[in-house]
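The chain below stands alone and is given as structure tokens, in the form predicted on its own.
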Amino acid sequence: MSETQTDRTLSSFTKHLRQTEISLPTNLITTSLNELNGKSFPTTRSEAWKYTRLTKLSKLSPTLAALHDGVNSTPFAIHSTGNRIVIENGAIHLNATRFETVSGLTIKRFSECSAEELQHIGSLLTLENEPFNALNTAYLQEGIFIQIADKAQIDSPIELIHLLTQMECSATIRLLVHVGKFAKAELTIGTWAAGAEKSILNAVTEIHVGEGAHFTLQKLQSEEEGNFQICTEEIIQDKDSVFTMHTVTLNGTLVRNNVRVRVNGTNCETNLYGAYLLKGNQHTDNHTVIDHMMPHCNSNELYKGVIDEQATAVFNGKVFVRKDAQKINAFQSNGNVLMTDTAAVNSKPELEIYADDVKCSHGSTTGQLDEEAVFYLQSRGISERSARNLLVEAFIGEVLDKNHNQDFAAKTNAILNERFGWER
């Protein structure tokens, strides 16, 4: 069978799954099922999946998994305090979850929410020709609703732990976040696996950042190899708001990150930072869109990758500047280091500008480590391996240092220290 083709339909992929029992709007479920009916997995003939083959994923027959009473989420936790929601195989593990009362913060399961609280679910999400969005909607297991009240300043951590613990299981989860006017909060999401293999996490997050609000989303992706992860984040910003996202990908056989930010207000700031360090046969695909719809806004996008052994990576970042979005400053950069001759990356930064009074730039660089720099460090008594690790650390550190959350940095550094011997 050709790598560009698959004979598995999306419907056959879901034969062991169960249609959602969450009270979502009927039209969303109907549209999603229609979008899946009779269609196959995307192939490399599709522009959106040109460099990401889904053959291995399409061969899975995932099932729903049961919760384990004795699950220990502590080794995977990033924060030691604050609200911690543990999601095991797509189901919320209440015994391992820790809810703390914080003024201005509401956290609920979708199954506990009112129709009014869920009225905006799916309003940002595209279903047409987006099969994983349709799968998430039609086969949603559970969801988390997070609301930050107007003017609330949430200093305590909010953490979601996604944990896969079973062979060939499907975890389908949704997150709906509403950040009120002039509020401020951070959300940390970690994705992990413990003993799972050939399992898939399909997670969708919808975020509304209100007027004058500041919201930071940080993701640490470190599933064991042999598992798959499809993550979609849809964000809309109101005027005077600041949205910042950090994505660090360290493990997983196939990881796809779809990020779309609609900047729907004036005087907004948008920051997207990504780091991926891949080895073995890992594959990571970052697809990002920043859509400037209003004037007087700034956006910064910096993604860097280190690709080792036979690993592959994709970066496709697009910035739109609409006709009426004058006075936009938009900067986008993707840099990659290939550690071996068998590593590969496909990088495609794009700008689509319809306004004439803007400052926009984009760029991409791919290369190997500077051998002269390696030799220089060796001449100072540093081993070749340590010299290469130092150069890699300096290269990727530009992105990692953008995140000032000490807990997140400590967890990231612990994993990198174990893999590379780094002491950051």
Given for the second form:
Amino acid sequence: MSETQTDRTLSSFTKHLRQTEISLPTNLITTSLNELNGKSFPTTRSEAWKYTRLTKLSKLSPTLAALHDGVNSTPFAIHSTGNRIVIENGAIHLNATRFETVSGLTIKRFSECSAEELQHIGSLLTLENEPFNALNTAYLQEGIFIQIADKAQIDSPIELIHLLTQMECSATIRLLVHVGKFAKAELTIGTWAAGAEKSILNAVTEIHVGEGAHFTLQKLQSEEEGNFQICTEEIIQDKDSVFTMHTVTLNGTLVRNNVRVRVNGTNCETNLYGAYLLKGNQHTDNHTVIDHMMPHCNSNELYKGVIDEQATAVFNGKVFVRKDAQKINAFQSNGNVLMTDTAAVNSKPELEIYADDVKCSHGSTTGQLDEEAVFYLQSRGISERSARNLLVEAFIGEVLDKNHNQDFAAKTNAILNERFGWER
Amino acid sequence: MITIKNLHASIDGKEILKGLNLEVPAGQVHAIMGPNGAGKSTLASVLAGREDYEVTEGSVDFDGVDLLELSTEDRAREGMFLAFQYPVEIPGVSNVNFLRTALNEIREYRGQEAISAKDFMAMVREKSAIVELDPKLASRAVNEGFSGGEKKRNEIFQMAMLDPKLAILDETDSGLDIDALRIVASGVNKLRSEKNATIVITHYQRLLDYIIPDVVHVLYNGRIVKSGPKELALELEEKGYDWIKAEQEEK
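And the form predicted together with the partner chain, for comparison with the form predicted on its own?
Next comes the full complex, this chain leading.
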């Protein structure tokens, strides 16, 4: 029997999905459907997907899963207190979700939002030639709107748990975050899977950081192997604001993160930190863009990875400094440690500078552990395994320690202990 | 403490040690001197278990244990310590964290309980004083940004913490000024006892003014070719190594 040609068109992927019932602006839905119509998934011939193959994903025809009302989401929670929104297979799990009244904080489902509240949705998102964004619009299952009032400081945790619990299902979720002027808040997102395989999470997050606001997004990605996730974060910063993002990727067969920060005001600070620790056949691809549109801003980007066994990683970081964005300090660095001969990384730091009075640097390093250091530690009575662990921890600790949230660190360390046998 | 018999070792197929014999009893300090390329550092590396070297012949008995059968870490756990000629900088790993890991792995090997954090810190204070090492350095990353003298003092500090049966000091004096040399030597002297032994590998006699050896050996062309009392070091300092080379060529 000859092998049949695999149908990799997007229509094959969406055949069991349902067009969104959420009242998004109709032009967005029309544009998205047009984008998807007759198209295929991007191949490695396209620059944005050069090192990430979507072949496995494109063969899927995922379904919309039924909600498991009995699921226990507690083991996946990073914080024990505060607001917790549990999204299972793309649908909000109201029994597991905990809304707490916090002054200055509004959390609503899109279905509960006014047209005015949703008026800016999609305004930061490119749909053209971005099939995952188009899918996230046309097939959106659930949307969550988070608003931080002007001058509010939210100290209690806000946590979103994405959980995949079924075979070959699709979860398509949008998050809209509006951080008011001079407000301060932190958002935690965890992506998990339990008993799922060949399932895909497509999550888009749009964040508007208002003037003088401080906002931190921390993501812990730990889906069981066998599952896919495509995450897109579109951020726009107003003047005098600080945006910080931590992305820690510990599991998942294919994880793609697209982060774009438009720094649309003067005197802003942007910090992007990423850590990925991969093994087995995992593949993680971090694509980031920091777009300095205005002068007098600072950005720091540090991504570090430890890649073991046959795992592979991609880092593609772009920093744009526009023509009139003078006095920009932009630093970008990517470091990788390959633990085996079969582990691989493609690292591409890019700077595009059109202003002439800026201080920018970027760099990328990839190597093995320092064998002389391993020997030195062994010569003091430390086993080879512990020696390697100490060195890996020291390497990745530089970026993990940028995050001072203790709950997040505790959860990260627990998974590292479970998966890699580390004690931090 | 250690008995080395007919030791042959090579690297990349080139033989460096060519039948070395050496015996160091407990309670003694032996100095090994010799010209560049004689095999001094190779001896230290082979004893510590560096994998680049291949032992092709001979035996090493370390206090009743066949040393060559042991991994690098097990040699340390049995009580062997090598003070490195070039201590390695390890960014991100703190000195104390590393030493506590080492100490506890050694204790576990010996069937002892892990040391408590309180006892450990008390020990750090006590032992860092021996080499006048600023306690702040103890909490910094291993050797990172340390001066040459601080690195060597850190080696002796680690030695004090791990309390080895046999310490091998590989060119510990190289690059040290007189003050640092005195501090390092006095640290080594304070750690001397009837139960342990020390091998001091050096190119210069200077160190031996501060660490008085019981026996001085001359290593040349992969073998110990001459042994004598501490005065031999002075003779070598005065006359250089040419007479040793000439003597060997006559044989």
